[in-house]
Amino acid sequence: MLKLDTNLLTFDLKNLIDSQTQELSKILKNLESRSADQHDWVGWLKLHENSETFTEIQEFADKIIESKNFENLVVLGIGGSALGPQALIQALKSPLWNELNHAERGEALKVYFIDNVDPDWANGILSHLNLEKTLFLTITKSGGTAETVSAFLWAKAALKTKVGHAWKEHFVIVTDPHKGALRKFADKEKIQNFAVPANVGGRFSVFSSVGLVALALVGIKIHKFQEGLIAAYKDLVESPDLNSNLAINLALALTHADTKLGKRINPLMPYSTHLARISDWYVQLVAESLGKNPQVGPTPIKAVGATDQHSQLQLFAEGPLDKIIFFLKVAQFKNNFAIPSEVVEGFADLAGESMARLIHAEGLGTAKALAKKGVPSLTIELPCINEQNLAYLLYAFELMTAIAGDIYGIDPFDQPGVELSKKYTYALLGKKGFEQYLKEI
C-alpha cells in the first residue's frame, strides 16, 4: 500500500475530512453508481472487473511475441492515447529498452511513439525501421483524431508499398466499440482491433485497451496492473475510512490550497527518473479535467527530482507563493550503488553513502526547505516501482481528479476547450464542412 506524508502541509487535512465526511461519502457513492451507466464517463472506476479484456489482450500479445514476426511496435496516438503507456513503459523498462539485444529483451517488441504531427520526427522513426518487422498500434477513441489518423494513413501507404496485401497484418486498432470512421474501417477490412469501453474517456483510459495492448507487447504482464486496481478500488472506493483514503486526501489538499490559500500551481515531482513521464500523464489528467473555470482550478506542472532542483526549485522556493507540491518517493530502488569510501578531497560527506540514500535525502531536504519558505507539500511513497503500485497510484490520481471536480462543481470528464481547437484546425485546412465549422465557432 502507498503511504502519504502530510507533515509539511500548512493545514490539517484530517480536520477537513472530518468536517466533510457526509459530502465525501456521497461523492464516492455517486461515482460508484454512475460507473455502471454506459452513457456516463465513469467506467474507468471499475476497469479491474474486465478480466476478459486483460486475458484477451495478454493472449494476443503473447501470440505476437511468440510468433517472432515483429521486432518493433510503433504506437500512433496522442494525449490520453499515448501518455499512459509511455509513462508506464518508462517506469518499468530499462531506459535503453530499444537497444537491448535478444538475450536481454527476449522477443518482446521494441517500442516507439509517434504522438505528434511533426513530419520530421515521424520520418525519423519510420525511415529507420524495417517495416516488414514493424507492428503499428493505432489508438483513437473517437476514431477520427486528425493527428493519429494522418499518421495511420501515412504508415498504411508505406506498408502497402513495402509488403503489399499483407499490410493489414501490421496493424492493430484501438477505438470506440461502435462509432467512428476507424471502427468502420477496422470492421470492413477485418483488422485486429480492441474496443475502448464507451463510458471511458481518453485521459482515464490507461488501464483499458488503450494502455494495455502496448504494455503487453513490450513484455509486461498486465494482470499485475489488475491486481493493483483491485486493491485501489477496495481501499479508495469501498473502504469507509476516509482519513486513510489517498484520493480523498489528495483532492482536499488540492482544492483547499487553491480555493482557500491561493495556491493554484501544482507541481508533481517524483524523485525517480523512471517516474518522470508519470508527471506528463498527470498534467493532462488534471489540466484537461479541472481547467474549466477562470476563477478556480489547479495548474499542474511537471518536475523531476533531483534534476529540477537545478532549474525550477529557485522559483518554487522564492517565487510567488502560489504552489502546493506533490512529491513522489520510491522507498526501495532496484539498485543501490554505493559511493566509494575513497573520494576526492572536498567530498568527504559523500564517502560510503549510496545513491539511493542520497536521492532520499535530496527529496526530504527539498521538502523541508520549501516548507520553511511557506510552500506546502505532501509526499506519496511507493514501496517500490512495480505494476501493482503504479496501478494503485494512477487510479488514486484519477479518483482524486473526479472528487476534485465534484468539489469545484465542474464536469471533469468533458473537454470543450480542446474541441474548439479541433474545429479551428479543420476550418483552417479548408476541408469539407468548412462553413459548418465556422458556424459552430
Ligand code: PA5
The other form holds:
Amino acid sequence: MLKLDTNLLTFDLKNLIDSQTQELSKILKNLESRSADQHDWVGWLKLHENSETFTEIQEFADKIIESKNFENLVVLGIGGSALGPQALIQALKSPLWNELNHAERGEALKVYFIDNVDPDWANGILSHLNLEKTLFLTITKSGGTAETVSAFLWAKAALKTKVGHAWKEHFVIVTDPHKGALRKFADKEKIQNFAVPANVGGRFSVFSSVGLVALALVGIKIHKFQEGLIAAYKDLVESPDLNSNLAINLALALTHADTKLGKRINPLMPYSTHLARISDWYVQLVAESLGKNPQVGPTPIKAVGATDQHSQLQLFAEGPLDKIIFFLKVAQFKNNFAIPSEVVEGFADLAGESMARLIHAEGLGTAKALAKKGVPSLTIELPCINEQNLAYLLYAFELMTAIAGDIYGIDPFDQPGVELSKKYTYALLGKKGFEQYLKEI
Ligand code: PA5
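For comparison with the form predicted alone, please write out the form predicted together with the named molecule.
Shown next: the complete complex, the earlier chain at its head.
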C-alpha cells in the first residue's frame, strides 16, 4: 500500500533489520500478546477488530446528519483526544469545509476544535455559533482533564441558558468505559456516550471512538479506516517479512540515527498542506511516548513541504548535523493544476509544468540536497490521500513508536513528566492538597 524509499539514508537499514530479526519478531509477538490484556495499554493494535464500534458510531452519526437538527460540531478535547481527528479532518476535507453550504456538505456538520483554555479563542468560536444548532463532543479518556472539563462546564451552562432542558441532547461524551467523573456524569444524566476501550491511551486512540465519532459526524465513512487498519495489521504485525515492514524500518531508522549517529532531531515533513496536521499528531505521539530518558530519544519536529523550504530548510541543511528527516510524499493528488504554457518573461522554466510535478520535484530535490550536506532522510509514499492510506500510515507510526520504546527500554504508554505541571497549576490556583508544590515554586 505505502512505499518506503530509503535510498537517501546514510546507513543500511536492511542490514540492521537482518542482524536483529529474532529480537524484532519477539517485540512484535510481545505487543500482540499484550493487546488482549484489558489492563495493559496495547489495545490500539487491534482496534480494527471492533466492527461493532465502527457500525454503532456510523449509524449514530448518520442519524444526526439525517435529522438536520445540528449544523455545527464543537469538539472539546486536548492532546491525544483532539490531535487525531483534527489531523484526519484536515487531511480529508476541503480547507473551506466550514464555509460550504448544507448541500455541499451533504448535511454533515461543520467542525470546530477547542483544545485549549484560551478564553479569547473559545469565545471567538462560541460567540458566533448558533448554540441551538450546535452539538458538543466532549472527549476525555480520563474524564478529568482540566482544559476539557472547564470547556465542557462552560458549554453546559451556556446551553442551559439557551435551550433549557434540551441541553443534554446537545452533548456527546467519549470517555473511559468505567472510570472518571465524566463517565459517572454521562451515566447519571443519560447523555449519549461512547466508551474508549480501557486498554487504549490518548495518543494511540485515534481509531477508537476518540477519533471516529467526530470523523463520522463530518461525513467521513469510517469503515474505510477499518479497511486500512486491517491491511496494516496484516503487513506490519502478522507478516513475517520484516524487511518490508514499514513500522520496523521506521523504528530502526529512528533509534539507530539517535543512538549511533547522534541524529536525534526528527522532522516529519509531508509535502502536502492537507497532511500538515499529521505532523502535529506525530509530534505528540513520539514526544510523549519516547521522551523519557535524558540520554536518548528523538525530538520530533513539525515541518511542511514545500512551505518550510522557505523557513526551516536552511537550518536542516546547514545547521547542526543532528537530524534525520522523514518525508511524506503523495504520489497522486486529486487535482493537478497545469501551469499555463504561455511564456511570461522570466518564468519560462515553469511554463507548461504542473503543480504536482513541481511539488514532487521540490520534495525529491530537497531530499537530495540534504543528503549531499550529510542529512539522512527517508520518504514514505502514499499512493493518494484517502482513509485507507491514512489509517495505514498512522498505525505504522503507532507501531514504530511502540517498537522504538522497546528498543530504548522505556514505557511508551505513560506520561509521568506531564503530571508535575498539573500539580503546580492546581497549587497556583490555590487548590487544597497542592500547597507543598506552591512552596517549591
Ligand atoms: O496521549 C495522552 O495520553 C495524552 O496526551 C492525553 O490524550 C491528554 O492528556 C488528554 O487526556 P484525556 O483524554 O484524559 O483528557
